[in-house]
Every structure is written in structure tokens, then in C-alpha cells.
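Quick heads-up: it's one chain on its own, the form predicted alone, in C-alpha cells.
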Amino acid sequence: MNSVIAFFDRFGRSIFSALEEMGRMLLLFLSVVAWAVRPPFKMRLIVKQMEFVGVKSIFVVVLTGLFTGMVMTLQICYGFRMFSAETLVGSTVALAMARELGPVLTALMVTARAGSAMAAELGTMRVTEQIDALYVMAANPVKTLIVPRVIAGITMLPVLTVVSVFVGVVGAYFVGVPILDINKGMFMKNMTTFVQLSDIYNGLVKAAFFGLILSFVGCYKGFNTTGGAEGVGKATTEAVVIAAITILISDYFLTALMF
């Protein structure tokens, strides 16, 4: 009997803890929205974060997009040749990159690089009481620390997605045409025929939403860090895991709504 009571006690505590966490996240999100539209706008901080999230992530995004397009071309061509449909390889890779793989892989790579850094940086500031010092100086830490990072995530993820999709298609072309001997004219014609602007627009909307997720989750976990150096490491790990899982789950629902 005591074990049953203990089980339900732990279960109830975990439910209340999860609801409390969701409430804190909602309150912080509303605070971010309110401060984001309230002047003065700290453009210097925003541009600095855009450089950190966007420019410094280009290499890993290009590498990921390029080899994703190349590997997809090898795999898809092998299957399509069974039905003499290898000329559709280019359009298939381009659609997959524009709709799904470009936004999702870019978001996951940026989460691992920039989202974790946001959590670690804000977590270090929290445990060393630098955030408390901002309150003392009447500088709102949400306006100063979180809003620029969230804006940078929302604006730079679509740009990085465009880069990822482009290099993915370029990689598909250089594997498909010279190496796999696919007809160049049909490769390009089918790509331009089947890939619509709406596919690209919807992929960019996804990327902006993913940018919001990874930046906000990273900032939230870092902003609420406790427990010293060990807490910073825990917050960084949780930020990456939660953001990655949320991105993958939200991708399904966004795909169901858009396509």
C-alpha cells in the first residue's frame, strides 16, 4: 500500500513540476514578446547575435547541406533506376531539401552550436550573479540578453536554410550529372518543374519557427540555471535535448498544416 502511495506521490509531483516549468516558460516568452516591440531597440546587440548565430554557423551548415544532398542523390538514384526514373532525382532532392531536410538539419546544427552556447553563456552569467547585477543597475536582462538572441535566431535560421538548400542541390547536381551520368537537361528541367515557390516559402517559415524554438529554449535554460558549474552543464545539455526534440515534433505538425 505504501509503495502505491509513494508512486502516485512521485507521479503527482512530476506533473506539478512539469506544469510549473511550462508556466515559467510561458511567462518568459510573453516577457520576451513585450520587450521585443518596446523601444529602445538594441541594434548593436542584435547584430552581434546575428553574426554569432548566422555567420559563424555557415561552415557547419554548408558542410551538412552539401553532403546531405550528395548522399541523397546516391541513394535515390539507386532506387529510381529500377524504374528508369533517374531524371527525377534532382527534383526529389530539391523538394526534400526545401521542405524538410534543409530547415530541420540546419536547425539541429545551429542548436548544437549556437543554442548550447546561449544556454552556457547565460547560465554562467546567472551563477556568477551577473544577471542580478543587471537588475541592480536597472537594466532589464530580458531586454538586454534574451531579446537579441531570439531575434537573431528567428532572422538567421531562414538565411542559413537558404544556404543549406542551395549547397544541397549543388551537391546533388555534381554527384548526379558527372558521376551517375544523369541527363543534365532533364535533371534541371524536372527540378524547375516540380519545385514550386510555395515549397521554398513554407520551408523558410519552418526555419523561422525552429529559430525561435532553439534560441528561446537555450535562453530559458541558461536564464534559470542553478547549482554552479554543474548546473551550467546540466542546463546546456537540457537546452540542446529539449530544443532538438521540440523541433522534430513541431516539424510534423507544421508539415501537416502546410503541405
Second form
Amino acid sequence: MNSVIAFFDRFGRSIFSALEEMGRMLLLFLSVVAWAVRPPFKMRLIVKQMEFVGVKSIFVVVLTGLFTGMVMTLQICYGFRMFSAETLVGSTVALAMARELGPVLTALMVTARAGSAMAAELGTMRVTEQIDALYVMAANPVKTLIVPRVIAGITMLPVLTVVSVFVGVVGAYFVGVPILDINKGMFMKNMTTFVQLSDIYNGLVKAAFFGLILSFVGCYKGFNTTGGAEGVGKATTEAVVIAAITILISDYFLTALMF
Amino acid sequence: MIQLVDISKSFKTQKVLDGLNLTIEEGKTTIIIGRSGGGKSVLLKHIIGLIKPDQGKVLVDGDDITAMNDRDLNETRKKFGMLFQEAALFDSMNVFENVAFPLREHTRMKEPEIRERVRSRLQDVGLSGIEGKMPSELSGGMKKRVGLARAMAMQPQIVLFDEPTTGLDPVMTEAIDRLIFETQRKYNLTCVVISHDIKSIFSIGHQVAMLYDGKIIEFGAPEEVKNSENPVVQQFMAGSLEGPISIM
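I have the form predicted alone already, so could you send the form predicted in complex with its partner chain?
Full assembly next; the chain just shown is listed first.
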């Protein structure tokens, strides 16, 4: 009997703790929205974060996009050859990159690179009392630390996605046309015929949403870090795992809604 | 003047402050002593509104900061400067940017004025010419002095020190004590200092408050506290293992 009570006790506590965490996240999110629209705007900090999230992620995003486009071309060509549809390889890769792989892979790579760094940096600031120091100096940490990072995430992810899709298509072209001998004219013509502007636009909306998720989760976890160096490590790991899972789950629902 | 009235604070099941009362007089240095983990830092954080009490009031110049909204609390915080235990300098900024931070945040000072203020504050703490260094390039003592320069940047009326000499060698401890003493006199500050260092109490303190079991059990001039008949105070002052303060 005691073990049954203990089970329900643990179960109830974990439900309450999850609800409490969701409530804290919601409150922080509302605070971020409120501070984001309230002047003065800290442009210097925003640009600095945009450089960190955007410019410094280009290399990893280019590599990911390029090789994804290349390997997709190899795999799709293998399948399409079975019914002589090789000329559709380019458009298929471009559609997949614009609608799905570009935004998702970019978001996952930026989560690993920048989302984790946000959690680690804010977590370290929390455990070394730098966030308390901001409060003491009457400088709101949400406006100073979180808003610039979230704005950078939302604005830079679509830009990085454009880069990723572009290099993915370039990679597909160089594998498809010279190596797999697909007709160059048909490769290009099918691509422009089948890929609509709305595919790209919707992909970019997804990317902006993913940018919000990865930056907000990274900041939330870092901002609420407790327990010294171990706590910072835990917050960083949780930030990456939660952001990546949320991106993948929300991707399904966004796709179902938009396409 | 700062008054803490009937302050109680618990973390989960542990009661850290239990009906604490303390009055900190203007223009004086009040030292708070007590056991490690006894709630001294928690007390200090109540004074500046970083922690809200479960019960009681914190009056700063007569205004209860526990009942203030964020805007009023931030206005009140502009009266304060605080030196944290590990200085809490911003890692991503150099010394100049750290000291200039509150000025850029709250004033419309022009860049040359900011440069002059930062130079003057760094000179006060004996660290001229290190504006370009990053916090990671500084020793513990230098970090604390830069932290004090930053705390003093906005010309506060009240400065809080959270264990300013912990982890420093005796010479640097003496240097920081002297710096606190001189800064307090120069700007006629109200200082609240948390310290474990008995020597510091006598060299910089006008008043001493001993925190024990969540309450202030002794308060007065350093000599009065030193000569207190309270066995807890006697044991603490003597640094003895024998007495009512248990180790575990």
C-alpha cells in the first residue's frame, strides 16, 4: 500500500514540477516580449548577438547544407533512376531543402553551436552572481541578456536557412549534372517549375520559429541555472536536448499547418 | 538609514532568518559577522531587494522596498553600490566597460565624461591604466578593487560589501580594508560589510552586528561587541571550538 502511495506521490510531484516549469517559461517569455518592444533598444548588444548567432555559424551551416544537398542527390537519383525520372532530382532536392532540411538542419546546428553557448554563458553569469550584479545596477537582465539573443535567433535563422538552401542546391547541381550525368537544362528547368516562392517563404517562417525556440530555451535554461559548474553543464545539456526535440516536434505541426 | 523589521526567510524547510531586526545608520560602516552559511549574504541581498522576505519589511530611507514595484525598486537601487564576493565583473567586458556599465545604463553622460569618471574611480582604488584588461587577466584582489570602482561609479550613498576580503592574502586584506575605510570617509558613505575577519571589524567598523540562528544577537560598537558577555559572541570572537556554536 505504501509503495502505491509513494508512486502517486512521486507522480503528482513530477506533474506539479512540470507545470511549475511551464509557468516559469511562460512568464519569462511574456517578460521577453514586453521588454523587446519597450525602448530604449540595445542595438549594440543585438548586433553583437546577431554576429555571434549568424556570422559565426555560417561555416558550419554551409558545410551541413552542402553535404546534405550532395548526399540527397546521390540517394534520390538512385531511386528515381528506377523509373527514369532523374531530371526531377534537382527539383526534389530543392523542395526538400527549402521546405524541410534547410530550416531543420540549420536550426539543429545553431542549437548545438549557439543555443548551448547561450545556456552556458548565462548559466555561468548566474552562478558567478553577474546576473545579480545587473539587478543591483538596476539594469534589467531580461532586456540586457535575453532580448538581444532572442532577436538574434529569430532574425538570423532565416538568413542562415537561405544560405543553407542555396549551397544545398549548388551541391545537388555539382553531384547531379557533372557526376551523375543528369541533363543540365532539365535539372534547372524542373527546379524552377516545381519550387514555388511559397515553399521558400514558409521554410523561412519555420526557421524564424526555430530561432525563437533555440534562443529562448538556451536563455531560459542558463538564466535559471543553480548549483555551480555542475549546474551550468546540466543547463547546457538540457538546453540542447529540449530545443532540439521541440524543434523536431514543432516542425511536424508547422508543416501540417503551412503546407 | 536602512531598517530591517522582523525579517523572516526560509528556503524549503530551512529557516535562515527568523524575525531579524537591524538598523543601519547613515554615514557609518556596519559590519555583519556570523557563521559561514548563517544567512549573512541572504541578509545583504534582502537590503537591496535581490531576495524578498517571507515576512517583514526592509525600509530604505523610510520606504519599504519589499512592497515596491520593479520601477520604484530600480530607482531605489540607484542609491546603492555592491561589491560581490567574487566581484561579479562581466566576463565579456574589459575593465573600462565594466566600470562604465552603470553610467551608460543610467546616465546621459558623454563619452569623455564617462572616460574621466572611470579613470577617477580606478585611480581611487589604485588601479590606473588597466582599463583595457579583461577580468580573466586580473588577480582576485584586483577584481575586487575593480568591483569596488564599478560599485562607486554612480556615486552611491550606500555600498554593500559581501565578504570583500575572503580568499585574499593578509597584505591584500589590509589593502582592501584600508580602501573601504578611505572610500567611506571620502564620500561619507553608509557601508554594510559582511566579514569573517575579526581584524577588519576593528579597523573599519563603526558598528558590529552578530547574526546567529537567524537573529541579530549582539549589536554595538566593535569594542562593546568584543567585550560582550554573550557566550556565542565570545566563542566567535575567540575562534574557539568550545562553546554554544556547534560545528555540525
